[in-house]
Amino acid sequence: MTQSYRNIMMFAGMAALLALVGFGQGWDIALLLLNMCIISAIMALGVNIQWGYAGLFSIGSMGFAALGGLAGVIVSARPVPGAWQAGGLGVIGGIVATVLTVALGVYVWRRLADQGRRRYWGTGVVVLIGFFVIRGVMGPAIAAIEEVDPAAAGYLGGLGLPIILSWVVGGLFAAGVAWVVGKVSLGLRSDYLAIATLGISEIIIFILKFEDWLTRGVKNVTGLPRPVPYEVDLIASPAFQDWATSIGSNATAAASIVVKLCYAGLFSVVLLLVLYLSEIALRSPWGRMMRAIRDNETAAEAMGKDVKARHLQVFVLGSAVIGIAGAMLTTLDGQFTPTSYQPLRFTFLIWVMVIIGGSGNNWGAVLGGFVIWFFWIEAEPMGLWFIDLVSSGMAEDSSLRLHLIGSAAYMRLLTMGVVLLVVLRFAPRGLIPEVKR
């Protein structure tokens, strides 16, 4: 069996599993699972660009996904007029002061390049003065904003634009932060990048949780607009009701399926576009250069390649893709929940997707995203079915049976471990290994 035929069979098998969920659990669940698989595949592509192309060990995908979610709030949420009147100018002034502090700090750092300790003292004084100015300007403004109807608002809101624009903005947010992190850490040993990305990821989540004026913190931002129709609007349409009746379905169920199909169409376009561009980049001279740097940095540098600049470039690109996926996830949820960003979901699982699919292969990253998210979600119902089958001979009130049924949720952790071990045992390079051209 050729590798191409094997790849087709694996994707066909994945489609069959999703169809099986549709027939067994309902198409509404199957389509929601499909949408989450697509978003996970895009995140896996972002990590694969960093690790598979250039060997950059970044564990900050959670923070970059959260920045994409933040873009959804800033772009699409309705502005809160009372909050802008109470402290909008103070926040703008604080942002301007921040930009000026950074610019002046960089200028002093470069200006005193040959001054030894004076360089550090001068830059430190600029940063310290800037910090107090920023807090003095933004502190009262933030307090005033958070006091404006805190139960329903308590934050500035957004720009009220179509949420689909946040997908681009989310990528730009993630790319900007990645550029800063990369400039600091990519010139050092590779393990420093992992430490830096982990730290910046936790800092981002901390800010999103506790800066209520920006994201409402743990109170969450709900009711974000959709790029697709609302179910209630479809149900209220006589034409849609007639169409649902003609296919033998009720309007409520048909509306839910149509909305999820619309999401799947939008998400699929983004996935195919990112996959297409990733494949072009991988097969180009730039892609060959990145793989050469990954395999032997010393030899590539001896051939005149700027390793640090190329690492920064690919790190920013991968982070931007993750940011786009984060904005898409917020769009699908219709809300922004900072507490939902957990390392298990947005770091560990994404890395497992890349490893299982095949590091360095874009198609493998997509397949890994589908496979891992599918089993992550379906492991619990499959585990419950298996426990019911095993304990069918026990009494209904058996303490052992009740304990096993109550532990069905943990089957997903066991399933992930089993899947990872099996694939690494029989396909150590992943389901679709990297092609050596």
Contents of the next structure:
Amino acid sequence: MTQSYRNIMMFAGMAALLALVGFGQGWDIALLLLNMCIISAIMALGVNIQWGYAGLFSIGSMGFAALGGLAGVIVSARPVPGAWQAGGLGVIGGIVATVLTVALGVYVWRRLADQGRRRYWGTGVVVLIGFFVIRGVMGPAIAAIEEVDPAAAGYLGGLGLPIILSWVVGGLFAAGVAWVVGKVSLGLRSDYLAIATLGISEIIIFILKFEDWLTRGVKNVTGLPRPVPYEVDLIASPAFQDWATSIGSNATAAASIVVKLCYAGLFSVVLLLVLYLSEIALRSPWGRMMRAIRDNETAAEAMGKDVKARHLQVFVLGSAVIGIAGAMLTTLDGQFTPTSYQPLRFTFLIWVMVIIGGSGNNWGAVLGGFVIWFFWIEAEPMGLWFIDLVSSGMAEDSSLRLHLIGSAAYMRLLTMGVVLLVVLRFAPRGLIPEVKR
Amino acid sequence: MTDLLNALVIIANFIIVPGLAYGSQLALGALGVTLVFGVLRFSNIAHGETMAAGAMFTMLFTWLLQSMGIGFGPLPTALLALPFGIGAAMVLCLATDRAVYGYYRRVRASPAIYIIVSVGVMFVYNGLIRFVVGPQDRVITDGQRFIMKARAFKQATGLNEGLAIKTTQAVSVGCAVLAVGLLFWFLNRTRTGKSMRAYSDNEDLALLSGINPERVVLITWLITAALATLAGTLYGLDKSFRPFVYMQLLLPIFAAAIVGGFGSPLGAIAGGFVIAFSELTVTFAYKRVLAYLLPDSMAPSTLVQLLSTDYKIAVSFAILVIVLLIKPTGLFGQRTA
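Can you give me the structure for the form predicted together with its partner chain, which would complement the form predicted alone we have just seen?
Okay, now the whole complex, with that chain kicking things off.
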């Protein structure tokens, strides 16, 4: 059996699994699963660009996904003019002060390069003074903004533009932050880079969680506009009702499915586009150079390749893809909830997708995204069924049986761990191994 | 004079006492991370979950002891259960090493692969813990709650401000001192400890001089399990046992290990206290302290707080990132990054 035949069979198998859910649990659930699978696949493509192409060990995808989500808020949320009047100037001043502080800090740091301890003290003093200036400028403005209608707003709001624009903006946000992060941290050895990026992604989440003027923090931003029609509008329209009856369904059920199909269509376009671009990049001389750098940095450098610049480039590209997926996730949810960003879900699970799919292979990353998300969600019902089967010999009210059934939700963590360890040990190249070119 | 004493008591009550307790817990956690890094040469992402697992085992044995009516007087019963918890955690760590890490040692996997493997282990532990005890918040401390109550302190000294010391805080510091003393005695005085340090410093040379690597690895896992269980249990006693908290502790612990210099036990202890005290001093509101120290006319009207307490844990992340970027070898480390 050739590899390409196997690949087609695996994707067909994945489609069959989704169809099985459609027949078993309903098409509504199957389509929701499909939409999340597509988003996961795009995130996995982003991580694959960093790790699979270039061997960059960054475990900060959570931060970039959240920045994409932030773009969803800033682009599409309803503007809050009152808040802008109350503290807009102060916030802009604060942002300018932040940029100036960073620029001045970097300047002093570079200027005092060969001055020993004075370098640390000088930079430290500059940053500290800058910190107090920023606090002084922004503090009152933030307090004023949070005063404005705290129950519904209490933040600056967005621009009120179509949310689909945020997919581009989210990618740009993530790319911009990734440039800064990469610039300072990419020189680190692999495991130090991993810990640094993990820390930076947590800091990003902390800022999104507690800077209420920007994101409403833990109060969440809900009711973001959709790029697709609303179910209630569809149900109310007579034309849609007629159509639903003509295909032998009722309007309520049909509306929910049509909306999800619209999302699936939009998401598929992005997935195919990213996948296409990733594939041609991987096959191009640029992709060959990346693999050369990954496999032997010293040799690549000796051939005159600028390893540092290429690492930065690939880090920014991968992060941008993750940011796009993050914005799409916020679009699908229709809300931005900073507390939902957990490293387990947005960093480590994405890594599991890439490793199991096959690092270095874009199709593998996509398949990994689909398979892992599918089992992440379906492990619970499957675990419940399994536990029910195993414990069926016990009495109906046996406390052990009840405890086991109550714990079925945690089967997903266990399953993911075991699957990851087994694949790493026995098939370290993943479901669709990297193609040797 | 009284004003000065009152100010000092506030600082002792809100920074020094909690900082010592939290610092001890972080130091014990960081010691485990740093030992694994020094001897096994990888960053163990699963360490937070190892702590949670150890604390869980201790909790289960505590329940067993409590159900048998055994207590520890004014001290928490969990201290009696600790040896059993440590034993169970040792079995878990050795089983994991046998089933998982041993293979990657044989094939000499790269640090990145090791980290991904430890992510897998983290997922498995995570699931197992929730499978056994669920995700709930549980209070596992019993016995006397306070060594010194705020009101008793006020009455005894006649000061305005009170100083409270929880039993669990004193127990944390006491256990940490004891454990660190034992560890350093072991590393510096015993043959096995010396062979461990030799192996950590220079693997090839250690192998040449006939040190058995598998034995060194075994001992490392035993010590790591003991330290992780101790750290996890002390944190659980001091706050409460919540499985997900230990994952949030992972980064402060890595921060402590890296600030002190990854692979250096002494650095891990120093790092633990640096992180704990930075978190507390940066997010503490100094208003009341200054109100005592300054004349009334200059008393501050704001909270005089550098960062809001929301950012407490973020402080340790920031320190982690800054140290990694500026001085990756840490304060005490010799190893290059």
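If you're wondering where the values come from, they're calculated on a predicted model, not measured in any experiment. Positions refer to the first chain, counted from 1. Heads up, when I say rigid core I mean the largest set of C-alphas that superpose within 1.5 Å between the two forms.
Novice: Any CA movement of 2 Å or more for Q115 between the two forms, core superposed?
Specialist: Yes, Q115 moves 2 Å or more.
Novice: With a threshold of 2 Å on the C-alpha, tell me if T101 counts as moved between the two forms once the core is superposed.
Specialist: The answer is yes, as the C-alpha of T101 shifts between the two forms by 2 Å or more after core alignment.
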